[in-house]
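This document opens with one chain alone, in structure tokens, the form predicted on its own.
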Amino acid sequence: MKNVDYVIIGAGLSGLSTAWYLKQAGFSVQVLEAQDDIGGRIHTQHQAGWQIDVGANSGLLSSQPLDELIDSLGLRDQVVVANDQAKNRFVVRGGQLWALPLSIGALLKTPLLSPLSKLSLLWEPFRGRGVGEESIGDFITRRLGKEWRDWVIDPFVSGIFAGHPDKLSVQAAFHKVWLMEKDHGSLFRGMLARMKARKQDRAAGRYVPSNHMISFHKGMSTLPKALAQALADSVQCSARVSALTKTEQGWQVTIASGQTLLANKVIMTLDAPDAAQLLAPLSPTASKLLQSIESPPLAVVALGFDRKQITHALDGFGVLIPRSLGIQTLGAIFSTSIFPQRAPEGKVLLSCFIGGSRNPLVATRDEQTLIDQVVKDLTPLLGIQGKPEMSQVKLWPHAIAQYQLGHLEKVAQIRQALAQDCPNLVTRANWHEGISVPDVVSNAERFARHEYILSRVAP
């Protein structure tokens, strides 16, 4: 029976990066993955010259831990920085694609917003702070007006969370934006303060993130694969955990095959529904709370076309579609416009999204129906002619946890229940620690550093 300091359940980026940092700190770890492959929602597929990321499409170099991890794993020469045109984000209004304005001049000219909504930016710094928890929709409406909420924030929230701005908590889902108001009384003043802080850090020689959007030559799977390779035998696939049993020293972890391990601490990096199922016999309270976290299905529909089949210039990151338009497709990423060599010569790759909290029935529809629906939705917007040369669908049954109103309190209650019912069992997952690649890596580094400090001061 193997005995380790930590058993980590789940070999997505969260589990793998946590294991890597813990191992760097001198701890023994064992990562158990129920599936036959690692990576979780970071997964790259290669098909006859097409390179398709069916989960995370890119990451931002917005944190020092991620930047350093890339170097530590020897991946710097495999990094691909997004093309400059990727800064353009299009939103649909009036049947056309309009780029979100990135300058004052562009803001004045864009037909995406009315003159009154443009002027609302002038008095944003003078609006008062909110009181109590607030939805993203209410927060933006209060600070900028309803048109900003409907035509900018609504599609933006759909693109990130596949969720509803009136249900998601701004404190939980967009914490950094909320802090701008909390700390500076204004989004505008908050942005100025951040720019000043970056300038001061740069002058003092402190680390300043580039915020470049990146991927890797062979896709986003490069990162979790490199972590798994570095961890070697500390990662075990096809190892579904069937039971957790408390012991005097910590935990006995039983795998479906019958294998057992002993661990001082268990780290669970599962989705909320899977974590709820495993924790049900140990902490009914935590399990029930986890079940109440909405994690709707989302389908990623990859479409490959000959470049001549699409009349739009595809000169940007992609397009987001406001829900008020009644179009089922949430949006599309222009994959080959961001990172070249994602398709055969003369071809273009679109990574499209359909489903989410406002369309959960996507999970009941067959793949061809989803492909046909996305092509139908995008054809008039992008000027598509004919059928795609390549198409495939990846359905994520529990895609993105929804940080709805009351989410932070719910997470606190889950932690309290686990501390009482399951000592030395902790969770690290996208349902409470952020969903972006830099968030996941930064939280893993922070957790391992905290565990190391605890091990030094513990009696």
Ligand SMILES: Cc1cc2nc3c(=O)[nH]c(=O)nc-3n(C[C@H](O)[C@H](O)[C@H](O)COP(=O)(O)OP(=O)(O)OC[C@H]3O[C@@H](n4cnc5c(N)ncnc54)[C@H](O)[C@@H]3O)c2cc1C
Given for the second form:
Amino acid sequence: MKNVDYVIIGAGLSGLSTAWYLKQAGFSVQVLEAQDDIGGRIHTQHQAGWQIDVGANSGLLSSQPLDELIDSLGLRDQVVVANDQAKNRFVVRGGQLWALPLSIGALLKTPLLSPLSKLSLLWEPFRGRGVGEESIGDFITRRLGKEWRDWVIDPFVSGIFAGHPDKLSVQAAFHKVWLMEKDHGSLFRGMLARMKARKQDRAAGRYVPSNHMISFHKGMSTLPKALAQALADSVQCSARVSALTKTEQGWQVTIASGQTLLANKVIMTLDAPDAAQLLAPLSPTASKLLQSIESPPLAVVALGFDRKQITHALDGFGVLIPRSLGIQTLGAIFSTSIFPQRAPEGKVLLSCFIGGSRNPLVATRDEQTLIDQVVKDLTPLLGIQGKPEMSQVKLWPHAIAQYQLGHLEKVAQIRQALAQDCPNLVTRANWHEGISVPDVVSNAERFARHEYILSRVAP
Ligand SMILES: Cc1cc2nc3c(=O)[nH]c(=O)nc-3n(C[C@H](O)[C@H](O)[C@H](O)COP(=O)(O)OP(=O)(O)OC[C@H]3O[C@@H](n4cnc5c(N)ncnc54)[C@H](O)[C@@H]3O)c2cc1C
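Here we have the form predicted on its own; I need the corresponding form predicted in complex with the ligand.
Then the entire complex follows, led off by the chain already shown.
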């Protein structure tokens, strides 16, 4: 029976990056993945010249660990930085697409917001702090007014979480935004403080993230694939963990095939519903709490067109559709406007989203119905003529964990239950540590560093 320091359950980016950092620190690891391929929610498909990322579309170079990991894995020359025009993010209002304003001049001109809402920016620094936990919807309404909530934050929340602004906790889901108010009393002052800190870091020669949006020549799968390659035999696919048994030393891990491994520690990187299932016999309390973390279905509908079929310039990252408009599609990323290599010459790729927290059942409809619905929704907005040349649907049954009101308290209770019922078992997962690619890598690096220090001071 194989015996390792850590068994890591799941070979998504969380599992692979945690394994990589632990191995760098000198530990023995074994990653077990249920599917026959690694990557989890990062998955690039290649077909007839189309490069389709059906999970994460890009990553923000907003953290030092991700930047350094790219170098350590020798991936720097494969990085593709998003086109400058990706800064434009369109929102639909009055049947048209309007770019979110990026400058004071653009803000003054945009018809997205009324003059009164524009003026509310002047009062924002003088609004008081909130009391207790608040939703992102209430937070923005309080600081900037309802129009900002309805026409800026509502579509933004759909774009990141496929969630509801009145349900997501600002403290849990938008922690950096919440900190601006907590630490500086205002979003405006918080932004100024952040700019000043960056300037000081740059002057002092400290690391300053570029915040470039990136992918790789062969798509986002490049990152998990490179990690898996570096980990070699330490990653095993088609190895669904079916049971965990406590031993004197740590854990016995059983795979569906019957194979067993021994580990001092188990690291579970599963989404909340999968973790709830595996933990049910070990910690009913943690399992029940995990089940209550909403992770609604979302379908990614990739549509390929000839460039001439679309009249809109597609000169931006994509379009977000406020929920109040009653349109089923949440939005679309103009994939080829950001990363042109994703389609054959003369073609364009749109990655569209439908379902999520506010309309979960729609995502589970049959593929052709979803394609027809998204084309119907986008046709008047983008000036689409005819049918897509290429279409593909990927359903994520539990796409993105919703960090709703009470989430932080729930996570604390899960941790407490696990500490009691499952010693030497930890969770590193997108339901409690941030959902983005840079968050996942930063958390893995921090965890491995902590484990290394612990191993040095432990008797
Ligand atoms: C549609 C979509 C778009 C996204 N877009 C972006 C984006 O553009 N930018 C960004 O930064 N982030 C994006 N994200 C978020 C990001 O992709 C994820 O947060 C991140 O990839 C999660 O990685 P993970 O390893 O935590 O989870 P996962 O990738 O889900 O990995 C968990 C793994 O565990 C495996 N598993 C489950 N049960 C078992 C078991 N019993 N035994 C063994 N293995 C098991 C699963 O098969 C899976 O491979 C997106 C997410 C989705 C769903």
